[in-house]
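In the block that follows, a single chain appears as structure tokens, in the form predicted alone.
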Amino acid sequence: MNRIVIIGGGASGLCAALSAGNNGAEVVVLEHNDRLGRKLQATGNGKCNLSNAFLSDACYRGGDHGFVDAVFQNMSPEQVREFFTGNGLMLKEKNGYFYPYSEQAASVVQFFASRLMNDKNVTIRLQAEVTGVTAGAGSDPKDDAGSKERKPGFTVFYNDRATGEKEQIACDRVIVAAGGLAGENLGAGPLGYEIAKSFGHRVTKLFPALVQLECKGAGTKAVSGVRADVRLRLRVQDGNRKQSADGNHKPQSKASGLFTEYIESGEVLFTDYGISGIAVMQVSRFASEALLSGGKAELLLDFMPGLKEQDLFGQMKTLLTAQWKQIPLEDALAGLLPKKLLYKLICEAGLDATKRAGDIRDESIRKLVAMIKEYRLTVTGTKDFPSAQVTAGGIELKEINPVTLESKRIKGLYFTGELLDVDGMCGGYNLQFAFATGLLAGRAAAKQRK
């Protein structure tokens, strides 16, 4: 028997299945949903940004960067894209971002489903809710899964939700590609971590990443729904330990303690609970991690990053003292920022929006300029896993072989994708990692000798 059971029919599991099947193994995919790739179909607002031409250490967070490097040295983004095109999925590039040519995530799911359904080596079992995995083919669930003298192979236990029957399947190897906690409404859950722990693996703290931030002071109806292009800085102070930063994210020492600063630019969206947008999500995992440790986090927003403070002061003073100096302040500055946001900033700067523009003193102008260039929000929390795009934290990387994704504790057991202590930025990086680890695990498991 050369049978591989893959737990999870998402991005990583589907790649593992196709890879293992192409390498001649008998593959059984157990997926607890009633269809494959539910989370995959929702990615990129339904467009599925599945890869990126740019790759560096700064694109990934979490555990050991050496692990990520080893994964991509053995399955590069170019090789992942070649896997798709070589199996018949056409891709297109937009500014370094890769999508299926249709720009529909459903096309990627259809691609996997059609290839796997027509692969005589692969069996798909939907509505198969895995309840446990034990070491030893045909073993009893009560057996010690970590026993050094275990029988070869594994037994995977699951409930067939369609029939209500309890089932089990014996196999030589198991690839756990069950995904993380993010996207609970799409079927995410703790299964993969529970399996890892049952075999003695350590799992780090888990918290939401690529997620919206809850902020004190931002959640007002006055600005909810307002969008703005900003340069934002997230400043965090860890409650337990000093934080390190990567790339251009440099730590800053302050009188109140050591702060680390992360910088992003892009569109933000004010909401009734705080703030969202890609720029916010890119830095959210650092805020989440700091708050989890009992630390602090704050956002500093620059609403006019293209102008220096003194230049903005000069242009604003000209506006307020020109021929329309008789009109109200908020009207004189119309077009500077979205109306609701401008009114909020004027009020928070202590100014009267209805006061004549020509009557605004230089001191007051400088207060408004300072508010526009550095608007502060205290981050009080993040939205939870149902709203997050990815899980930060996971199985400790030192316990996994980065070339094969095989457990260093249990031969024949593999873990892939979001289950590992690796999380990427927006831009296709998390899918890129999921696909790469799935392909490596599928190939290694298929070629592994008994």
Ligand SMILES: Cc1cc2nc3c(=O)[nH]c(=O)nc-3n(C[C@H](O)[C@H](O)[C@H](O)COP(=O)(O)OP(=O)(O)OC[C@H]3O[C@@H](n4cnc5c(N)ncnc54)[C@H](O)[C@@H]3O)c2cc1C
The other form holds:
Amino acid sequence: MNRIVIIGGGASGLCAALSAGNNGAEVVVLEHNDRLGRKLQATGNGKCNLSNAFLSDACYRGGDHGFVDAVFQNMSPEQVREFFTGNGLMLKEKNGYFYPYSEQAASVVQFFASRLMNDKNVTIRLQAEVTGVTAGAGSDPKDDAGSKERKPGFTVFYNDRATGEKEQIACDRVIVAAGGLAGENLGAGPLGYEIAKSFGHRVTKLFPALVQLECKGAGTKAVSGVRADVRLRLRVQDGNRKQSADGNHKPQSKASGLFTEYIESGEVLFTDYGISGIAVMQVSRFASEALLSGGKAELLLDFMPGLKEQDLFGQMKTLLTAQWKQIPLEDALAGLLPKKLLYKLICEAGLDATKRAGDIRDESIRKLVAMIKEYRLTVTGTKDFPSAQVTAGGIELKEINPVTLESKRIKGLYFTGELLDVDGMCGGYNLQFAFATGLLAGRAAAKQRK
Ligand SMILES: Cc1cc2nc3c(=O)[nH]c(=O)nc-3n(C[C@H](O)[C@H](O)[C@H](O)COP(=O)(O)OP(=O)(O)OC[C@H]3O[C@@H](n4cnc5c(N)ncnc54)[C@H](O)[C@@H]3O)c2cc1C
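Previous: the form predicted alone; requested now: the form predicted in complex with the ligand:
Below, the chain from earlier opens the complete complex, with every other chain and molecule after it.
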């Protein structure tokens, strides 16, 4: 027998299944949802941004850049894309971001499901909720998973949700592709980490990343629903007072004193609880990390990044004191920013929005300009895992072989995707990592000799 059980029919598990099946192994995929790739189908706002033409160290955060480099040296983003196109899924690139040609995530799921169902080596069991794995084929669930005196192979235990029966399956190798905690409503859960721990692996602190930020007193409520294009700076102070500008977070970061800054540009959306949008999500894991350590985080928003402060002052002064001095301030500045936002900034600068524009003094114009160029929000927290796109932290990388994804502790046990202590930025990086690790693990597990 060369049977591989893959736990999880998501991004990395589906790649592992195709890869192991193509390499001649008998594969069983256990997925607790009633269909494959539920999360995959929700990615990229339903379009599935599955890869990116640009790749650098800065695109990934987590435990160890050497590990990520080694994965991509053995399964490059180009090879992952060739895997899709070579198996018949056409892709399209838009500004460096790759999608299925249809721009429908559902077609990626359909691609996997159809290829796997036509592979005689692969069996898919849906509604199979895995509860644990023990060492030794045909062993008892109470056996010590990490026991030194191991029998060969593994036993995977699961509940069949359709029948309510407890089931078990013996195999030679196990690929744990059960994903992280992000996106709970799509099937995410802690199982993968529990299996890793039961075999003696260390799991680092888990926290939500690519997630919305909560802000103090939700001062953003008044502008809830407003979108704005900004340049934002997240300033964090680590609670342990350690500098975090260790090269892991470059190039968008710079450190000064006890603070580290992360800079992004793009659209933000104000909400009742705080702030959202891709630019916010990109820096969110650093806020998460700082707040978890007992530190601080604040956002500084520049609402008119294209104009220098002095130039904005000059233009505003001309507008208010020369051209439109007879009309109220908020009317004179109409069109500068979304109406609700402009009104809030005028009020927070201590000005009266209804005052005659020509009566506004230089000092007050300067205050408003400062507010527009550097609006501060204190970050108090992040939304939790159900709202996050990815889990930061995970299975410690030093005990995993980056070329095969096999555990260095337990031969025949593999871990892929988001379970590992690697999290990518928005832009297709998380799927790219999940696919690459799945393909590597599937191939290695199929080729492994007993
Ligand atoms: C809303 C949303 C949008 C996203 N958009 C993008 C994007 O556009 N681009 C990008 O790169 N990344 C995106 N991501 C992140 C990306 O989807 C994940 O990083 C990636 O899917 C991780 O792959 P994985 O195989 O590790 O886990 P998953 O894809 O989560 O697969 C794990 C599978 O294991 C199953 N499972 C869990 N527990 C059990 C159990 N006990 N028994 C049996 N099965 C189990 C789950 O149901 C799931 O099918 C997005 C995430 C979310 C939540």
